[in-house]
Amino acid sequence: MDDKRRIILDAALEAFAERGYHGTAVPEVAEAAGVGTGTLYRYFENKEALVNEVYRDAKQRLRAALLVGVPDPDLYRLDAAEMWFAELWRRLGTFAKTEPDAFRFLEMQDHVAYLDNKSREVELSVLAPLWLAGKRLRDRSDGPSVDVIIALLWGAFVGLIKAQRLGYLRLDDKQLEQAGAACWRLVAPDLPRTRGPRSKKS
């Protein structure tokens, strides 16, 4: 990616961050990236074009940390599908930690006014993986639909982050694996610990 491009999509995300999409302005942008309002519309055609890169990008780095190398979870085993999820929320928390900016932007917006088809199908691209696991393992158990569950999911962590980022609370990560427990007890759909021994066939 080029540099300068590179430069304002940084700068951009730190402002739509901190005061959002309609309390950001381009020039603002232009200004702590350094470039000219000229230059920055040569990169793109206006604001909303901006947003929509920046919100790929973002979710982007989202799914890599989320998804890339996590093996498919053996979904019949309530021990395996609770280290799946573990493992899931142990990479979101060390994402909002390492990439403050991006999630905040991420969780704070209402993103829909503005999204194109080509950031529509990024975000397919990190839902849609969660939500068939979710599906799969709510066929064997009776509960809320996957909607409510992820619902649920998202808004516990996003306000332990933001209760973090206001001062409200200290959050180490033996707490976030707590609450990450917590959590999976509050959804956990009802199937055996253990996978019995198969029958062999005569």
Second form
2 protein chains.
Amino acid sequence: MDDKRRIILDAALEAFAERGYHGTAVPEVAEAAGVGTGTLYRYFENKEALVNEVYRDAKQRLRAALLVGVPDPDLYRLDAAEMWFAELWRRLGTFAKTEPDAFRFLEMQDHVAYLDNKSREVELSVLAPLWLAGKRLRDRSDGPSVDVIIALLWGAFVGLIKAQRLGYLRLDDKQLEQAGAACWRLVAPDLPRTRGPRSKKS
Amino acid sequence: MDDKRRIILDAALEAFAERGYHGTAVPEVAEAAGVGTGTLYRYFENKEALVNEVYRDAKQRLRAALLVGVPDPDLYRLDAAEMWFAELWRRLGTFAKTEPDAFRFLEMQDHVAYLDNKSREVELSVLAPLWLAGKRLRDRSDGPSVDVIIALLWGAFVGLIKAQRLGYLRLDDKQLEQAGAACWRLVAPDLPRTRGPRSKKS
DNA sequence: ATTTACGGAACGAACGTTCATTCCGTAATT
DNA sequence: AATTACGGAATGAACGTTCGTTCCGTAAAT
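How about the form predicted together with the DNA, since we already have the form predicted on its own?
Expanding to the full complex; the earlier chain stays at the top.
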């Protein structure tokens, strides 16, 4: 049984998402996974290694959910870019809905303190493609830089899901889509409009 | 000396903001405050009471920074509403800059588990005025509901500050203002205009 | 004016508990 | 028969909290 590792990872994700890293006891995780405490330590060197693997596992699933099979947006067509964004937004919504623990864990905690370099690499592997795509879309526009736009959009989505989890609002698919459309306005007005290739940045 | 209470609250805020509730040991807080551990327990019944007071204290400072002296936005003038929003955004920025620990603590943690009812009331006392103002501005518009808009805007700002703290971007005043302007676009297109029916996106 | 008595504020060692981790007897696998 | 996997009691460190004591400003007594 090597899926014991998987079971422990899942149980740990749920516990960490609910109570945070420091708020979760290792024997708790073991019990939730239905294994002995000692067994857990056969699969993970220590608590920190466990949380790092949980983090990478969740982050990689997020990356897959977001990016697998998504083409690069067309640089010169605003409506294509909008559809690209809508697709990402929809995928985010699906991920948050189908893997609420993973989403909550990834976004609600302050991981920096215990993440190792390997985990940070995985973090960047999600961000980099988005950043590049955004760069291609917005590089020559006025207004906030790509970094700022990404931070705003990402934060907006996180805020939306968090508000739902805390009971401040309820979200159906339509409202989620409307929210995405509203967020697109945050990007769009600065984009170079559709009229074919442009000369290079001066 | 009753400012000893104040000193402990400040030290606790810093520690909680940095390492979280469960990641912070009470004697640590006492030492940072320059008092004996036992002394801390003269001012706060236990760790949970301490974190609740820290939370309320920080939240009330946020409320003051945001709302004191801010008039209600003019319901029928789009540019007035925009200036009202810009003012709030600027105040948020000032708060995040001058009280980074308070902002971080309030937004980065998942408090629900240990907050008592009194703290939740304070939480609402910040949200309610914003919600009401937003309601007055947007009630008759299409697009996302007020709750959704507030969640998006709040999340966007939090995301921006978090990205800065994590080193993904650097923010000067100008970029912060641009970000605010971009976020305003998230609200504005749905607002009922000064004259005639609402604008609609097709 | 000096000394003594008092009381609350402050301290930090000590307590019981809980945590992360290890150890070892047993069960499963080869 | 030998090896590997497993569970959960055992261990020591760290935690939240308590408690006996000290400290110190003020008031009473001399």
